[in-house]
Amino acid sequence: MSSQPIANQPPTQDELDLLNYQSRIERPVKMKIPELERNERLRHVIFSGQFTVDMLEDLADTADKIRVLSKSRSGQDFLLSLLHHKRAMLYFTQPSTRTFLSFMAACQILGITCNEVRDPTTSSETKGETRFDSLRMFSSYFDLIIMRSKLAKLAESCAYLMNDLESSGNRSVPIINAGSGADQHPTQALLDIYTLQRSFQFAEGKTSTVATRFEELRRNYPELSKGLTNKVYGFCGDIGRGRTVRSLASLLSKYEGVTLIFIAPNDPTLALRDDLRKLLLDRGVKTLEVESFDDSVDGVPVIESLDALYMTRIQKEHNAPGDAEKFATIDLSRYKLTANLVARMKKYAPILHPFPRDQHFGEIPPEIDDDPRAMYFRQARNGMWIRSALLASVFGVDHQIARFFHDEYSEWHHYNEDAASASTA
């Protein structure tokens, strides 16, 4: 459904409701952010621009603590007790597997009771109820609404609806955008950032230490540093229609010294769009657009210069009439990863993918899955932990998690080496 009325047809009530919020939606991002917060804490999560670098670091820290606590019975019981009195509605009218299950699991980790509407034909919308009436009705029963829609502006409009209800003394609940049209997918960007944060700590394997692996890598890559700053990030595939690309690129642009390389066909549908290009240029981010992994940047092929690679599929479900015929004239094989290309990548460079991958197109063939740099399955699991951290932050229990974690893990075994030496003398 478009937010603009179809020619020669009267607008629906949903379209009229969206138009009521149009002037607020079209404001600069910085003007919107205060309305989406309460007491300097996230109230509604609508777009990735709400996250600051400090906030991303805090959320990652909370996620790390949750994943450790979940491994013990006492930690599980504590986490389950935090929000057992809360109820969440998962309103997913756009098909979803990973995002839906990830949020469901995140709620369950914190003890939140979940209900769902995934098919609007089973709801009162078939009787003429508007989406806005549905959302307001959900707020009567639940403490949180997590929503995914094909409609780009719906989540943001619903956040303003909740704020208006709050201002008039009515019940209001937080809105979390779990994907809106081809526009934003902020919590996917969160798990993407979290995966990169963990990857660039260079601590893989139970028997290796951070320092050991990092120093080993530094022998081959002397300029390598920990963290997300001063890195080259590549995005390959359907850049123009990729809301995950848009959201992640926006977040990465907040880190110092990053270079973003977009690898896509020279096609207005698939290539980098003007609004994202302008955002990156306004932030002073070094932004490059190429048509192949073998294109040269500063004398080095792109595939060999990347510190991380974000692959995407061609999103055929968003094709307009004529797109399929147009794309048939483009050599899309240049936007598929192969074992030979992976062999040329840096030894530490993680490979990410928002999933689902397209088995027919084959942008990442299964034989790459066992490569230690293939992070996409870990990336999906990371979504459960970082979304748990986000929910904990929205409901203000992240500080309780930090205190409990400190109490559980503050004791260290200090070996009395002097006494041991004396006893063996």
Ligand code: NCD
Contents of the next structure:
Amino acid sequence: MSSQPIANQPPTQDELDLLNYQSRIERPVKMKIPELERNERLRHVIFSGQFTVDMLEDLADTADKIRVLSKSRSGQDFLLSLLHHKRAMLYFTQPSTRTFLSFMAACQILGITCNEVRDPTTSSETKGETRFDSLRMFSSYFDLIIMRSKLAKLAESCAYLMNDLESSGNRSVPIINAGSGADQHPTQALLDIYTLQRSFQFAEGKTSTVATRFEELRRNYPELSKGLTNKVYGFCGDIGRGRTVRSLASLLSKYEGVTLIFIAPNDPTLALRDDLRKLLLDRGVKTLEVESFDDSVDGVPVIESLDALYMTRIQKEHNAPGDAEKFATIDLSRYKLTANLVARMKKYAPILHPFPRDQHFGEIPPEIDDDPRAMYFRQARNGMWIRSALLASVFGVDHQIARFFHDEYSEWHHYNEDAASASTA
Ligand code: NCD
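Mind pulling up the form predicted in complex with the named molecule next to the form predicted alone we just looked at?
Below, the chain from earlier opens the complete complex, with every other chain and molecule after it.
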């Protein structure tokens, strides 16, 4: 827990509250997962480790349906009616653009009314209220709390607070972690996985179901298969402090035959951390750590071997005293993408970035944006669809979406099938 009492000062109630959850936080993830579910559904979304591959498939399927339904007025009206009776609190006390706005848009798609606290100086926390009292207040007015904090484990502690309230017969609502310290960002990992799922369908067109360029690619890459399994994923930049990297790498490790390559300086702050390395090794994932895109793996330079590349920025807001001076002695230019590097990548390999990218550092220069492999803007939009799917799942309306979709589009499918057989007849 990052909030430790300062020596010789009595701890604040906030610190005591956090310490109160310490022993529950220290348990292995496997023990915690059942407490974060109700009737085999996610109740609180705290770690990416809560998602199974089957859940990821189901969420992507719901997201695809929401995406298609949103194109028609009748589909939009249906979606809006689903959770019209629900209210969400977006408690974002750490800066955010995409996560905040895409959650808000996701709520709006499903008819959920949103409210927000982004600046704790406008809340009663300045009058001495603890975060846990604030959270309990939110739960009395809202049906869902989506929260981002610079404190690692705060969202997890709040989920336990809600469970305790529930056990004592009090009102309790789901908690969704929208980024907690340098620790976890499970819904970013969801949208990253969704973007990879869509990329590795190798289908053309916006709805991505009809025409495919898979066979064409297979001529150049005979080993290529659809889906996320048996692929090589590269993560470049600030691996040590990137919560999105931690969450995504832990999810990717659930897919068969993946190789994860971390391209980062050999520095304890920026390189892969021991806990993530251990998790990957325990799961038997082939994990490699290199310092440059030109280092070779099995005789091939890393940049040429990747099926997907996840770029990150250097998270300088987390610098400890002395870090800036230390990083000035490292050649960080090796962790920037260039047009020359992109030209050497596989023709289909998507380039992802959780964003924001840093215009001063320039890990992805804008001239790469027009490359068809540059996926980061689509990735951000995918966040809205997959977060809608997640909310639909938490509130148990995903089956209604599937049913409506089936009823609405079965006619369309029959029409198309009839047209296809008529044209081949
Ligand atoms: C990331 C975050 O906040 O962790 N951004 C995001 O949520 N899209 C990554 C970052 O800030 O570098």
